Structures are given as structure tokens and as C-alpha cells.
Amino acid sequence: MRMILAVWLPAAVALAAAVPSTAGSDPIAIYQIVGDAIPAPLDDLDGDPVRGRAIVAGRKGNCLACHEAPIPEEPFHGNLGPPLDGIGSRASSGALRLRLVAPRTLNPDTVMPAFHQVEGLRRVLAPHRGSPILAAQEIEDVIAYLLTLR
């Protein structure tokens, strides 16, 4: 009983900690990531480039406050993340959808939100606790608008 237990119970807390949790309102997707990227669809959902257009310059997923992007109607841009011109030409949907999902993965000191996490946030207010920033069809439609910035 004791060498199953030895065998199964770090596998166990592997698995755990590689699948996002489904607590709060809305469900986080399940994922994986392999290497510096998260390659398949968030729950196999195909992206819409300007329901994703609208995230990125409105303020629920609030991208301008970090990065400048090709959006000249929003007259504020940040300057604090990397400019978003050119995106879809530096980086693969994968790399995209890891970064959005879970960049402290790649770098546990970023100040980049995670936008679909709602387990290890820091300083999340009460009524936000338990759902993430953008639902899995955000993330999606964000990512295939910035791979239209080439």
C-alpha cells in the first residue's frame, strides 16, 4: 500500500497543479503547456479578430494601458509592455496564448496580468475572486486579432 501511495500521490499533485482550477463563475480551460507556448485553442474555440480588437482597446482586458498598439481612435497608449505592432509576426498563437494565459510562467516577476487564472493572483478584490480577467472566447478573439498585426 505503501509503494502505491509513494507512486501515486506526487503524480497526483503533478496533475493538480498542471490543470487550471474551474472554481468561480465563469470555468477556466484546461491547457497544456509545452515549452514557451500553450499551442491548442482555448476549449477548441476559434478566435474572432474584432470582437478581439474591441478587448484589447476597451477596458476589460485594458491592453492599452501597457502597450501601444495600432489603435489610433484611443488616445492614450502605454509604453510600460512591449508596442503590439508587429505581433502577429514576432510571435506564434502558442507563445500569444501562454502569455495571456499564464505569463508568470515564462517570467515569475512580470507585471503582465494572468487573464484566464484565478488560483496564485495577488491584491484580487472580493467580488473578482474566483473568475478570471477574459473568459476562454476573450482570450481566443484577442489572440486572433494581434496575429493581425503584422
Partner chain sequence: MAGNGTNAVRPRLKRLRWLGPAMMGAVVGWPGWVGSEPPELPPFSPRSGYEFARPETRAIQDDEFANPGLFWIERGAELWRSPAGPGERSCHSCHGAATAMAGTAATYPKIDEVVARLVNLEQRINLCRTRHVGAEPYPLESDPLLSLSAYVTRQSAGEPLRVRIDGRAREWFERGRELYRERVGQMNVACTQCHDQRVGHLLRAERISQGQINGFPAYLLRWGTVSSVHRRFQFCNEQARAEPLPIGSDDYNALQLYVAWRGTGLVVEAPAVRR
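Following the display of the form predicted on its own, present the structure of the form predicted in complex with its partner chain.
One chain, no partners, no other molecules: that is all that follows.
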């Protein structure tokens, strides 16, 4: 199902994030940071905005813990981060991908979790150890949804 893209990685950060820990069963897609974006879709996957909305609204992405979004059926939206409404006209898909995959490259002190990372974390709760918060397909789904927020 996954397609490994063997790309040359110029940025040290990208390299660190992309080196597989367990060859063969790596849950993390290889990606390349170019400027302020990860231009290519993870594993070359297409995102689905309907699935993406469910991830943003639900516990899986838990984005509403920190962001307001036009998801009225969910009662409590946090405000640690900026509202997501209109993000689709403010940000490109590549910029959103970098924001979700490696937010600390944008802001080293961010509270926003890296949704597609397993390396360099401490004391991860057992059931979540070794798996990212969102799989490559889910990242692409979320991006597809965010791009509809114009």
C-alpha cells in the first residue's frame, strides 16, 4: 500500500524525521522539506476532504482541542492556536503539510504536536508508542479538508 519515495534530503531536520527506525515496517512516510513547505503529498496519496473533516472534528486529530473550526456539531473548541476558518485561502497544501508533519521547524516552541512523527519523543504512552498520531493517508485527508476552508 505504501510507496517509499527515495529522495535526496538536504535539510538536517527532514533527514532526522525521515530516517526509518525499523526498516521495512516504518509507519512514517519519507518527505522532503523545500523552504516553508513539503510540496509533495505523503506517499503520493490523494486526500479525501470528507474523511479529513471527521479526523479534524474527532478524537483522532483532536484539532478542536486547540482550534476553532466551522464544525458546529462539536460544542467545545479551544483557542490555543488560531481559528482554522479561511485557512484554505491563506495556506498552500505544501505549507499545511509542513505544519502538520513538522510544526517545530516553523516554531520550535510550538504546542502543536507533530502529527506524523515517532522519533525523538519521550515516555510515549504504551498503546501509541511507535505509531504517529496520523498516518500518511490521514495527513493527506486533513489537508484536503483544510483546503476547502476558504
